[in-house]
Each structure stands twice: as structure tokens, then as C-alpha cells.
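Listed next as C-alpha cells is one chain, alone, in the form predicted on its own.
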Amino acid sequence: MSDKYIDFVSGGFGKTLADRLGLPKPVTLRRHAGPGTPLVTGPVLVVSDESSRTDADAVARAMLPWGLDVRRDTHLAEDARWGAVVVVLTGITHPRDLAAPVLELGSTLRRLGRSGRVVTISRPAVGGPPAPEVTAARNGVDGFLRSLAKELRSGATGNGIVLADGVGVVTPSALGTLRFLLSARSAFVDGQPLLVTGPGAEDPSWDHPLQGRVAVVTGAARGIGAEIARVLHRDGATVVGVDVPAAGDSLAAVMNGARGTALQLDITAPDAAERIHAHAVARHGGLDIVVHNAGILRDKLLANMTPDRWNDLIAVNIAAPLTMNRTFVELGRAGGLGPAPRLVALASTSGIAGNRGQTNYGAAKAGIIGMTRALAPTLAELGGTANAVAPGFIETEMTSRIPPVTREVARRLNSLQQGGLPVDVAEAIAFLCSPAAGGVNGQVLRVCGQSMVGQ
């Protein structure tokens, strides 16, 4: 879906007018275009404080097999447009330790390329050493990162990897998360610190990390669900698309394109999970990935909310996933799921920050986040993970029906000053389903361009 405003301010009179009036000048984001897409465009600089130097050296070496031009000294590329800057802060013990690496980063930002990347690597404030200075320093990274992301321009993003104490900087999940955040697959992920609590496993292939896996996507007939099915297929998975019978024609078209199978099913049916599992096993030999994407809207101010609007939405958006998950867990304990099952549920920034006229939707999506966190330990026992993805304003058929002025304002209320695309959500889900994300569990990955509200 074209953003006419971006087209207008990208050159000629529109750019001149935007410059004169101080209007936002978002740029078209660089997105993954399939095999052969460069991970970043330009050299990658790795900086650190003195106490994190050993970890920084290890990260720099680990990135070399990715075909990157990795450098440890800003003076080695004084005329270069940096593709990315990785800031390693794993060893800091006092807020003053931030000064040298942060100021070195600042000296490079004017030469950060279009759709460039800044990624911090640090340790968590909670659960770490009890010394107040250490906790303050680690928590300071979070505030620094979120603020920096709001300063970046030209499609650049700032994100963070928070490695639990004991997780090494070159474990598969640490490197897999770094690779995702550096890549064009993370185009609409911004201002996001992502906690990595375990080592994960090596991806068999960057282009096809889901090869041999069977995935189920609910609500797959259109919009974000259809794009999830396509991206999971692109990454090697065999996909089962699920949607209501009324969407049967659309579902069949999507699944034909993704070379998967379609299952017409109301997910609120008490036996929905059993039927999904039976279909996946009968047609494809197993089930490894479940993506809870299906959802409905029944927006109304609470003063005008009716029982049917509230109850219908809760039934589809949160009660059905809860019921299905109980069955999937039972199946997993009985050996009915793959050896490293992945469960990903669609939350929303409305479930984090709230949204006017969406008390029912906000309650359901906040419920998804709670469900995911509660399921994470159980999935870990099964060798898998449970995570949530929280989209912000995404350009879909649904958002195209928002009144024009409201829609235009909603597009600009994030650091990237534009709406995301369904593929941005799908890329985040595909990453969380990959082997390398095995150390990411119980987390909420926001795909919102760093919305100006909420976190």
C-alpha cells in the first residue's frame, strides 16, 4: 500500500515544502527482498567501553562470516557511510562507563546510512548483581536506547539485545537476534530492547531457517495472517492456514500461493486445537509452530459498549487461544508436537498503551501478553518458546477504512513517521519461530516503528 505523503516529500517541490515548513520527511524503509539481500549496506562499526572490549572483539569476529565489513575504529572509515553501529556494553558497572562508547557512537551518527542500524548489547538490570551502581548503569542503557531511537532519521533504527547473565555474546540466540536486528527484516522494529535468556540453536540457513517445520497460522485468509503464511513458507516451513468457512475462497487462494493447505474452521469451537493438530499430522506429518493471528474488532466507547460486542471479541481474540493452548500443551507433553515447538501470538500496542474506543480489544491484547508470559516456562519444559508480537499502525485493509485525517495522524505517531506493512509483522514472527530465537522466551516484540505512546 503506497504512502502518498512519503512519495510527495521524497523530492522536488514536496521536499522543498517539507523543509521550509519543518514537516516530517519519512523515507521508504529498506526491506528484505529475498535471498541475496545485503544484511546491511555499508561497513559495520563495533564500539564498547573498556570493560566490554573482550566481548566486543568476539562479536566483531562472529560477524565476519556474514560477509560484513566489520571495523573497530571510527578512523578506519572517515569517509564511509556506516551501515550499522553495534555498541557492546556488557561489562559496565557504573553509569559513567557509558560516556566513552556513547559519545563515540554520537560522532558517527551523521554518517549513518539510510535505513542504518544501531544495536546495543547489554545485561539486564533486574536479576543482575545487586550493587546500585551496576543496576543504574544497566537500566541507563534502556533509557539511552529508547531516546536515541527517537533521534535517528532516514529510516534508521535503534534496538537492543539484553543478554541474561550467563548467556554469552556469541551464543546462537545472541547472534541470531543481532543478525535479525541488523537486517532489513527488522525494518519496522525500533526502540526495542529484547531479552535473550538462553543459548538457542544455530539456524540451518539464513534464507530457509524453518526448513522441515510445519506451521499453523490462524486468520490466514487476508491481511497480516496471509503475509505470515507467505513469509513462513518463504523461510522453508510447510504452512496450514486456518480461517472461518466464510473466508474459504480467500484462504484457498492464499494457501495455494504458499503451497500449503487450508483448513476452514471456527477457532472458537471447543475441539479447534484437536482438529488443527489432526489436519497437520495427517497432511504434513506433524506440528511445530502455532501462530495465533485470528482476531476481530468490535470498537465502541465503553459508554456505548454492548454485551455482544464485548463478549464476541473476547471469545475470538483471547478465549479461543487460551483454550487451544491447553490442548497444544497436552499434546506436547504426550509427544504430539515437534522437539522445539514455537508458539507466537499477536498482541497489539493497544494492549500496552491502550486506545480510545478499544477497551475490549485492549483487554484482549493485554491478555495475550499475559498468556504468553505464563506459557513461557511450560513451553521451555517442552524444549520450545512462547512469545508475542505487538504491531502498531500497520497498513491493512482494516486501517484503510479509518477516516483520512485520523489515519494520517496515526501513521506519523512513531519514530519512523509512517505505517508499517503486514510483512514487517510476518518477519518478526518468522524470526521468533527460527532455531536461533530459541533463547527468546516469554517476550513481547513490538513492531510499531517505536510508537510515541506506550513503550
Ligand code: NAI
The other form holds:
Amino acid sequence: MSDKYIDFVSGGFGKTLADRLGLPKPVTLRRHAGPGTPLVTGPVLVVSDESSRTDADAVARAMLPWGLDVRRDTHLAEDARWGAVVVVLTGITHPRDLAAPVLELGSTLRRLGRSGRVVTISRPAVGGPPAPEVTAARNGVDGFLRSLAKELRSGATGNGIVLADGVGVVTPSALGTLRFLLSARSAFVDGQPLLVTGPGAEDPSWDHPLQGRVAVVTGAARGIGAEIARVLHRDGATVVGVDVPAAGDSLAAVMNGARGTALQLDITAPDAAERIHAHAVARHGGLDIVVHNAGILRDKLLANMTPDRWNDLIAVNIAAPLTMNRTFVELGRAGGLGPAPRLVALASTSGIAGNRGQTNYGAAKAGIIGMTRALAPTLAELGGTANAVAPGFIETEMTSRIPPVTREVARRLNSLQQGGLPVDVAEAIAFLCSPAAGGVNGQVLRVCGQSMVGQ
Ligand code: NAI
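Please give the corresponding structure for the form predicted in complex with this ligand, as opposed to the form predicted on its own shown earlier.
Expanding to the full complex; the earlier chain stays at the top.
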């Protein structure tokens, strides 16, 4: 499942050949390597338009405790490279307000370091002041950001924080989202605007934000689910891994590694949620986080689709999470969940853009997005959130079975020109489960390297 092409074009003959032929030259992305991993790899520049200056000053000050070298002017020593540029645009009221800050940003891009970051902070076009100029300006940030992200190279990413009117720039959720997007934890998140609608709460610590939380991850025996279990444990949670009895041995191995407990269970069982809850309470004293990760593929063109293939997929990928959530919500209303419950479900870019041969999967994954949005207000009543993560091409056993040529095309079709790793999906999920992400609710966070599919 390794990407030999990246090794090939990283030096020597391969690099020369790629240069000559204009072939993609992806780089190995910088990833979080535990406590002590620097947030970024160089100074962080904060730029803004005139009307956003106060917010920009506040953001710059708030980043200092993160140990960053924060600058407000573009002067940089000869041999230095920017780690990140944060562009604060919260006050813009006309598209012409974009010119000064984005051109200032543009002047820094040639010196943006490897796996560097550009993060915009702006206000939403929808639900803001009704003046067309304001809406045009705010929506303009979206188009600007998505285009810029496609221009960045060497593993650098561009993402946006869209702060609902009334949510301050230094609230825990605004800063928590900024810190995640700056960090190596968001390596494969690219070209994404993320809406923040509430203040959230302080993380107990950057390294262990999930301390004291009990999480359940379905489909934890392998692939992305196994990595989610590991990362939630790394971040301080106690994890219950769920998988079918046939995967019992690998589930046990994963959960031993994550110092959690294994529960052999088919999630299509009508009482799956009750059994998960009973296990979590009996073994770990409660339940705070549910990650709906288990999923199957039953690909066929619709003309060849059989009832079994359609129905099995719908049963596992969307009907089971729906049934389980009904129970979890009832339990939450009866005080059976922690005070800030989190639901995160795995969608897919196939559920956003569609994919040939995947009508059943596309219906189910789009269903996950619908379910998440519908549950968000209910979870908010319980003090929690419901969000979805939509991975693009991720290097797993599942994708290693795609025929080589199709696979090679699919994994390069994004701005980072490579497939993501299971850990990239797991990092996004861990972030959405953190107290600081409490203001992110009902959102779909894509972990797709800005896949060309569905943009
Ligand atoms: P995988 O096939 O490697 O792992 C899925 C796990 O779910 C397996 O351990 C399986 O035993 C378990 N599972 C299946 N049916 C179950 C059931 N009825 N009850 C309990 N457990 C069950 O899949 P992978 O690649 O790790 O994907 C994980 C999730 O991410 C899935 O929801 C998938 O649709 C989604 N996804 C994956 C992408 C990729 O590129 N690999 C891209 C987009 C989304």
C-alpha cells in the first residue's frame, strides 16, 4: 500500500525525468509524530485587510502560547521559509477588500515551506448581512481559497475557517480549528472551508484533548477504523472497538494495541446500540463518542445490480447507523451519554460526487451526510455535535484491490497528487471529537487532498 511513485520522483533520475516530462511530483506529507511535533515548520505570518485588523491582532496574540514565531510583516531572513500564512478577512464588505491581503499572501508563496499552510478566516456568505456586496465578498473567499489550494505545491495546503457571525475569532472552536488546520494532523485536508457556528470549549491539552472520554469505533478490526481507534487512544480516550465476529482476532490485536476493549458485534443487529452502550458503561463507566466507521462495498453497475448487493450495503452503511443513532439519542435524553456527546460518521467523496459502479454506496454515503445534518440540532440540545468525515482516495486494503491503472489515476487526482493514509482520516475524526471542536456541528469535513472529484 506504499506509494512507490513518490519515492521515485523524490530524487535522482526519477526527479529529473518528472521535471522533463512535467509529471506530478508529490512529496511525502509532514504528519503528526506525537508530543513535541512542531505545529508548523517556520514563522507564521498573519495578514488582513484594514477592516479585519483588530481580529488579526487578536488571532496573532492568541497563537503565541502555541510556541509560534508570529509575524505581522512579510520581511523574512534570506534562508528562511514561512511555515504558514493566516489571512484574516472577517471584516470584508466588498470583493475589492480582498486585493491587499491576498496580494500580500501571494508575495510570500514562493517562500512557503514544505507542507506549509495557508488558512483564511472569514465570515459565511449565507446567513450574514443581506447586502449583495457583503455576500459577494464573503463568497469570494470560498472561490479564492479553493483556487489557491490548487496552486500550492510541496505538500502545502489551503483551508478556510468560516466563523458564523457572532462567533469570535479567539473562541476555543475558532482557535482549535486554526490549530488543527495549521498542524501536521491535517496533512490531507485541503481546499476545505470549515464552518464554525459555536464557541466550543477549551481542550484540556493539545496532546491529550480526549482525556477522560470513552469512545466506540465500529469496524475497528482493520483499515481506517483500526487507525481511528489508535489515534483516539493516543489523544487520551478509552476506546471500545466493534467488528463482526469473523474479524475477532484482528479486532483483539488492534484493541490490545490501543489498550481498549473489543466487542464482537454485527452492527446490523437490532439491539447493536444497546449492546455497545451496555459494554461501554460496564467496562469503562460511560460513553461519550461514537464513530460510525464500519462499511462495505458491493460495487456493480446499476444494470447488473442484484437485490442482495443493494440491500446488504444499505443495511450496513446507512440503515445500521440510523437505527443506532435513534437509540443513542434516546439514551442521551435519558442522561445515558456524557455531557458533550460526539457522533462522527464516515461518508465518502463518492457520496458527494457520485462514482460509476457505486450507486448503492453513493446513496448510502450521501445518506450519511443527510443523517448527520439532521442530527446536528438534536446533538446540540444534548450539548454535543454530529459531523461527517468524507475521505477521498485513502491507501487501504480496499483501495489496493483496485486495478493498477485505475488506482494510479485515482490516487493522483487531487491537489496533493497522492492518496491519503488512514491516519489522516483518524486525525480529522479525533479533532471533531475534541472539546475545541464543540462549535463545529452538522458539517462534512473532506479528507481528500482536494480531490478533483466533487469540487
Ligand atoms: P475496510 O473494509 O478495510 O474496513 C471496514 C471494517 O468494517 C472491517 O473490519 C469490517 O469487518 C467492518 N464491518 C463491515 N461490516 C460490518 C458489520 N455489519 N458490523 C461490524 N463491522 C463491520 O474499510 P476501510 O477502507 O477501512 O473504510 C472504513 C470506512 O471509511 C468505511 O465506511 C468506508 O466506506 C469509508 N471510506 C473509505 C475510503 C477508502 O479510500 N478506503 C474512502 C471513503 C470512505
